[in-house]
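First, one chain by itself: the form predicted alone, in structure tokens.
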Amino acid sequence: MNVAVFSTKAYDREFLSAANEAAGHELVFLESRLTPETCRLADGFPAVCAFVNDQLDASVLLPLSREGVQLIALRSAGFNHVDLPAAEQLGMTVARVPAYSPHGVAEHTVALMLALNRKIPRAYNRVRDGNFSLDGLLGFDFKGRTVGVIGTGKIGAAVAKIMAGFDCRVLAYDVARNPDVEALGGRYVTTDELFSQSDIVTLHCPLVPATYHIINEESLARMKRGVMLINTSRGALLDTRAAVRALKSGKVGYLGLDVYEEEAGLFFEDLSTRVIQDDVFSRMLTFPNVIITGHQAFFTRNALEAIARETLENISAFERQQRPPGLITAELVRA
């Protein structure tokens, strides 16, 4: 099958390269990102293959239909950024990989918070400036604190496992109950309650309706103070202006993100040279406990490797005419 493959980086070559030459399909690599303007390069393919920031809703939909493309091929758990009703309408199949590496995600959210606890950036730069003063890096112990879990799937019974692990009390919140998150010690409880006890509050749920900005001035208003607030999952979950403003009154004391609501055209890209015209995103910059990352938290070679096998299965059993194995639906959404 013919593939137009959209935001195209060099490791996606490669691995999806590798995978494909038992699979066998024509894959055509493509950097500019999916969107209104560059839809038309899938014009006579069958599929096209899209990552996190690639446009998918029913200005792109309807013209890639137009062009006979009929399967959406998702190189992401997420799927927040396809407009299922329209693909459905449309008659088009939509696919994604749910859980290619939660081990990857789960050590780097918890990377995340060492390193905010600890205060590795700063740390690493003084010794570098032959600076060996401790004044500054004092941390906290993790053992006996409340680590706060909200979303309970693959990757968040990992991050529960792994702060258990680090003796933490962990507590939960999800639409179902995980029963490997209970049999570490973890305790579902609602979201008031998870916020007003947890010192460590983490975010592993998916983005719909529901979850849209779940972190906002009135959860934030029920958090302790000097909370560590981390978000690898999906930026909207957090109402970032709300965290810059919790941030400055000190309620917010770490903030550590891996993704950000409006990181579309800012990550995945070398903007080095250029001035951030995000001022949001840049004011976040400028507070010393906060550590941002470029949504790399997935980017191990395992995932990697995964990330290309069942973008490629899913890509086979639609040219089979059988169901993908990562086949989503509108009903998600709505669920």
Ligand code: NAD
Given for the second form:
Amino acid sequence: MNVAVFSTKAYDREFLSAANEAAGHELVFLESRLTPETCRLADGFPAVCAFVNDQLDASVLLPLSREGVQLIALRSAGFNHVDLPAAEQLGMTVARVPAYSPHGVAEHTVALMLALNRKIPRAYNRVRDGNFSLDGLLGFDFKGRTVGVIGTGKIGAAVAKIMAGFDCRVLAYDVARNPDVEALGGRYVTTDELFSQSDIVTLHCPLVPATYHIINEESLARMKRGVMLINTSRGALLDTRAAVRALKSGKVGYLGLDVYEEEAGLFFEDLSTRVIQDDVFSRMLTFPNVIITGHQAFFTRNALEAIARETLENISAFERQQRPPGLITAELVRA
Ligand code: NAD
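Next up, the form predicted together with ligand NAD in place of the form predicted alone?
Below: every chain and molecule of the assembly, starting with the one above.
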């Protein structure tokens, strides 16, 4: 099947090409992000392969459909960037890669927690500069601390397991309980209890209308002073402006982000010689107690292999007129 693959980097080409040796599709790699301006590049292709910051709202889906695109194969688990009702109306199939490496994302989440707590970036720079002073590097033991996990699906449960391994108390909030989390001693509580008792709050729910800005001025006010907040899920779970205010007041003591609500156009690009125009993002970079990574939690060899393999499986199944394994169903959307 001919597939226009948007937002491709060298690593996408490497892993998709390797997986495609068995699948045998005609993959055309495009560096451009999918937007209303670039969607013409997919004219004549029956399938488009897209990533997290590609634009898949009606303004893009409509011209894609008009030009014959029937399948949107996402190289991601999250699908908050797709206007699913519009896709359904246009008769387009949308598939994703639901679980390519939850452990990789969970491990990166914990890496952010450890790096923030033990101030690893500062320590690294200090030692390289011949400065072996410990002033300002004081951390705390994770053992005995309370970790609040919001969203206990595949990634949240993996984070809960790691944190339980540190002898942390795990509190959980989800619309559905995960017995694996309860089995390791995690206790499901209300958001009120989770916010007021947690030393670390970590987000692992999807971005849906109910979770948009789930961390906002009001929820931040309910948290412990000096709380550590981690978001490796989707940027818009966190009201970034409220987080900046909470950092300035000291309410938030540590902030670790792998995602940012305005990350499209920033993340995955080398902007090191450009002036960043986003003042909120730039302000975040000034705090000594903030670590931001550019949406790299998924970025392991294992994940890229699985993403490539499962994306091509979705495309192959669609071509055979079978149900793609990662089909996004109406039930999934309503859940
Ligand atoms: P999952 O579907 O296994 O788990 C999501 C959990 O969130 C489920 O248990 C679900 O019940 C819960 N949930 C749904 N609505 C909720 C609500 N309103 N309040 C609380 N909980 C709710 O998904 P996953 O594989 O664990 O991934 C979680 C998120 O991580 C994805 O949605 C994606 O946005 C993000 N992600 C980020 C990266 C990265 O590189 N940073 C990589 C993969 C996934």
